[in-house]
Amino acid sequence: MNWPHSKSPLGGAFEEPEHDGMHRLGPMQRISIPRRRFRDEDVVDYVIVGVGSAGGVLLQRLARAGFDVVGFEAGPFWDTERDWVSDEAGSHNLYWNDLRIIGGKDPLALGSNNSGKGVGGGSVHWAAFTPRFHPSDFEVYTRDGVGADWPIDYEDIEPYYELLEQEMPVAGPAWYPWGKPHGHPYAPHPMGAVGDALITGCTRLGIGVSAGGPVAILSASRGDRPHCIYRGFCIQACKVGAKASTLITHVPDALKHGAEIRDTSMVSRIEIGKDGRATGVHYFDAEGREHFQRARCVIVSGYAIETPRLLLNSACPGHERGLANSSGTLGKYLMAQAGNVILGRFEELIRMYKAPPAHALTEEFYETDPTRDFARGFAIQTVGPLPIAFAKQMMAAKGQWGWGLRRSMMDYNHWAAFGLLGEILPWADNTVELATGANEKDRFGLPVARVSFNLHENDKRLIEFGKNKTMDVMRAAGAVEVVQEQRFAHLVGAARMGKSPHDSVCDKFGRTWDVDNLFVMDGSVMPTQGSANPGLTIQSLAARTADYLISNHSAIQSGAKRSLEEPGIRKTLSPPGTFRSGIPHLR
């Protein structure tokens, strides 16, 4: 049969998206983004490294406050509409996918779902579970005699959890039994049938289960972001702008009181002046020319690897082994959760795509448990694969390749997939580091990290045990075939925060116990991490810091005596909207 040919697409040809001069951050979101607005010869009360989970919210903290803020980001600023992809190999970009070396006995695979690239970080990609870590992950070691405690309490991050999950905001139950117990400002979502698998398998066991959060997704319209339409795309970003990422919840009031933000640049080191004092920041613009800004205070937010990894590119005389690095512990106690995924095969069609991937879980097996021969616990959660990354569980999981590959995958809406997020402890060998080899250094001649990390006795148990009670609960749920994927999830640690300069990199609130003017605010000053994402947790600490920084600030240029007092919570600082009300609860 002999098809009718046309020149010209159909309805005509295709036109340039109009330009409004605008940034689109989603279908109804557009922002005016500032020229330049400070000169490099300017001093800045704030320069910012790194615009993602912590990043974002200390930007927009700082502008609203009144200071002049710069942002610095390694990554593009993302028009959503021009940017982002509903596909999911064409959303690679939005990973740090620059050259790292890894290592050690159990290596981490680095990329696609622990770090990111780009205006909003991380931020950009999480799936948005966004639990609360409980009161016992900050004293693990008083509790449990492994890993350490933090220097603040539950209590402390209590009223910041508060505000993000209202900031965000969080869709959940209104009633949350683990930990300290709580509800959430948005009702929670309906369920998908990866959902219904875990509340049958958790149910038919007698495991508590949550259904429909935590999740920051929203589940009804809020402002000029729409509500979620289940589509599955969430850790590919989100075109729809439902998800939230510090990109749309705070950047753009962050632009609107005056911060800066300075994309595709990359911070090379920092500069430390002869009174011992950050002075700036060296950084090489887009093309590749290099600049320093002058700043009176420096904040490095560039998460768990590259963190650490500029601290250490900053050695100057008097610190010769890296900046904030007189403990010797900068780059030391990285962590990475288990994240293992058990897929269970099901006779009833499932398509893991029509839903969230976080929208149900557990966390029936969080603390510490005296029967078991390990410390801590670990959370199950729902996750959903898209094909490819399916492809490559199914290859890990059974080996498949060819054929037998493609039976699987075309067998894809019949299979649901449970996430394993274990408790991994903070150890001294799991080290982030400078490369030194000739060829292991990034494109403006700068060494890249090497990344070297090892599993414990304590966490190959735990492993164990949560993979099988995973494996458990989805044949309770009716899978017929089970089987499993060994990886990791989220990466924290490597500047742990602490109570004496003698065993950590930065205090309670990020200060660095050695540079007054320098701190580090982002997922590498946490101590432990609990069983929870650590999203939620990020963005808390992160608020928290700028209000010590706004309470603090003139003492901190004058260099005067350290304050440790609470600085006391400023709601009046939270983006617009935040507390409008969410749709509403059936109690």
Ligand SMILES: Cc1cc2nc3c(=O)[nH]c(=O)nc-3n(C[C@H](O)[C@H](O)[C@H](O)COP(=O)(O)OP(=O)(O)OC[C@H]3O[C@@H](n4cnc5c(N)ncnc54)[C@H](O)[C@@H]3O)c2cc1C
The other form holds:
Amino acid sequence: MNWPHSKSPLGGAFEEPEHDGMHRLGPMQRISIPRRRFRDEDVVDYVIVGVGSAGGVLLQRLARAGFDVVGFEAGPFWDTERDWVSDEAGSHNLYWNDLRIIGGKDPLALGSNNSGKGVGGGSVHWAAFTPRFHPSDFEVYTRDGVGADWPIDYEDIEPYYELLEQEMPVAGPAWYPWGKPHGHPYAPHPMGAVGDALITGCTRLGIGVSAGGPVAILSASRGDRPHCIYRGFCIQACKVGAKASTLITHVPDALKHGAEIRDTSMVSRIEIGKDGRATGVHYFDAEGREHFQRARCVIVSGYAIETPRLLLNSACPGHERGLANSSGTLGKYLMAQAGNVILGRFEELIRMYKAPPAHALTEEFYETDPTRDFARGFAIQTVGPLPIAFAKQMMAAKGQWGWGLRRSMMDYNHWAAFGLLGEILPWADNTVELATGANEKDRFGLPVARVSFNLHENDKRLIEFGKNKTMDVMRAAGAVEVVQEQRFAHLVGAARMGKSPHDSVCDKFGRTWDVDNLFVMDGSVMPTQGSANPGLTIQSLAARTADYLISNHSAIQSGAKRSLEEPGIRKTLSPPGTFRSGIPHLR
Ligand SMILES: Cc1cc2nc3c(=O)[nH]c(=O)nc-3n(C[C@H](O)[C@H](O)[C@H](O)COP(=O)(O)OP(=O)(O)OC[C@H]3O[C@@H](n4cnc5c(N)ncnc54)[C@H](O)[C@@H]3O)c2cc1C
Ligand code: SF4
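I have the form predicted alone already, so could you send the form predicted in complex with this ligand?
Below is the entire complex, every chain and molecule, led by the chain shown above.
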């Protein structure tokens, strides 16, 4: 019979056994999803909007600490065996594909280049590169006079980097030389041909390179998760369960400790009471019915576009410009990293698909170099586009179509791809606003996001230099033809944290300056983005904020004066099996 309760996009397409509450997360992981635990009229301790990279970690920590917590997720609760396919085209429903309006001089392509939609969020489709930010990232303005400083230092987040690297866990070299040198808990991965090319090119040019990580993919089995089988479908969601996503690393533990996840439930507005505090959230369920869930504290973890959109859609008397927007910075300082793809043709076979896309990189150009004509820097990483992505890149890079494109497609196995990852600075004119057109609404009648993006002079110089350097590395590796496509990756910012309520949306723990019991915690809080992939930092920040909420729970829930001290790390809240191996200690 068809599974009557399925909310998955593919639900009903296959014969399913009677729904027994069991759910599959990879071939060896089965979890039981409890039915509804809390009623709308119950006042729960925490509501989390969005169960993605940050939301999944917050949910798990707060549930383990014993709080009543409900996570709202606009997308489905994936059953990986039923819903995920080893097919590039079939994986497109992992993304937030709903209408968004793009603009500015350099519009960002969205769709498959932004947030996820479904439990696990963007960690389901990420490539899982997990470099840390460098100490310099937290004081960009002080060092270089551009961008902004963070309200925290590297030392504040370092213990959480170490913890999340264990929880995911991260595979990589025992000695990682850039930023603050450190090791990794799991051994590095073997090299695919693209990694070999990056290592060859860098070595011939005298550029240091990291082989085999850092990447949150198992290089050895752990508990009920098997090791990587090098099938290259990481960005299409790893059906094997070797790649970390909060869906498999944190959500099962959250459910075990009493968290409720309400999937296919879209939060439309945060309600503010007469006392100026958040009282709960309005949401639409899978059938489009509107409800209100009461809560003592609301945390928004919806990604750098949906977080500002929800806060703007929650405008109300006293907050006419949007919630938490007294500074006027909500929706501003959106960032994306320069993500040019450099493609090189080799005489020998490469077969890009035969490895995780993420397995080697260099951060040799990460820091500001006074001999260059721009501030900040970039990384060069392996990427492994599958055939559809490759075809799009060839169209963009060579203007190919028809037979020309077909010939390139037949040549796919000879091509390697590197990704530039360049730091674009936070600018006030890169924005998320509400669209105002009559047809610019979603199926619930809510205005969609209008995303505007413009490159500035520093960004353009950085991209030009980084692109040329990456092409040099590809040539040095032996490529006989090198082409490139300009693109962007990893949206963050637009609800940034800061030291002052005058120029930021929230404080160093994500508490909004304007509403005592309203927090923002996801990639949108980042004041700058470095040229490291943001996922590890997002999950580490979420774990730190969870510790803060636990330490200051009574004050936050009552509105009493709270401490602003670092909370102290709670390793006892990690998912089971985290500490089976230790991080190598460096002298
Ligand atoms: C192709 C690709 C590859 C990537 N590779 C890497 C990588 O290798 N390393 C890395 O570090 N990063 C990578 N990233 C980026 C990374 O995935 C994101 O930075 C990260 O997942 C963002 O975390 P988040 O918590 O801010 O948002 P998300 O993880 O996107 O979570 C937000 C969640 O909130 C839900 N939501 C939003 N609004 C609402 C609402 N109103 N009601 C209910 N639910 C809502 C969404 O459905 C979503 O599930 C990649 C991204 C892409 C697109
Ligand atoms: S390459 Fe490894 S991590 Fe990526 S999809 Fe395959 S098994 Fe999963």
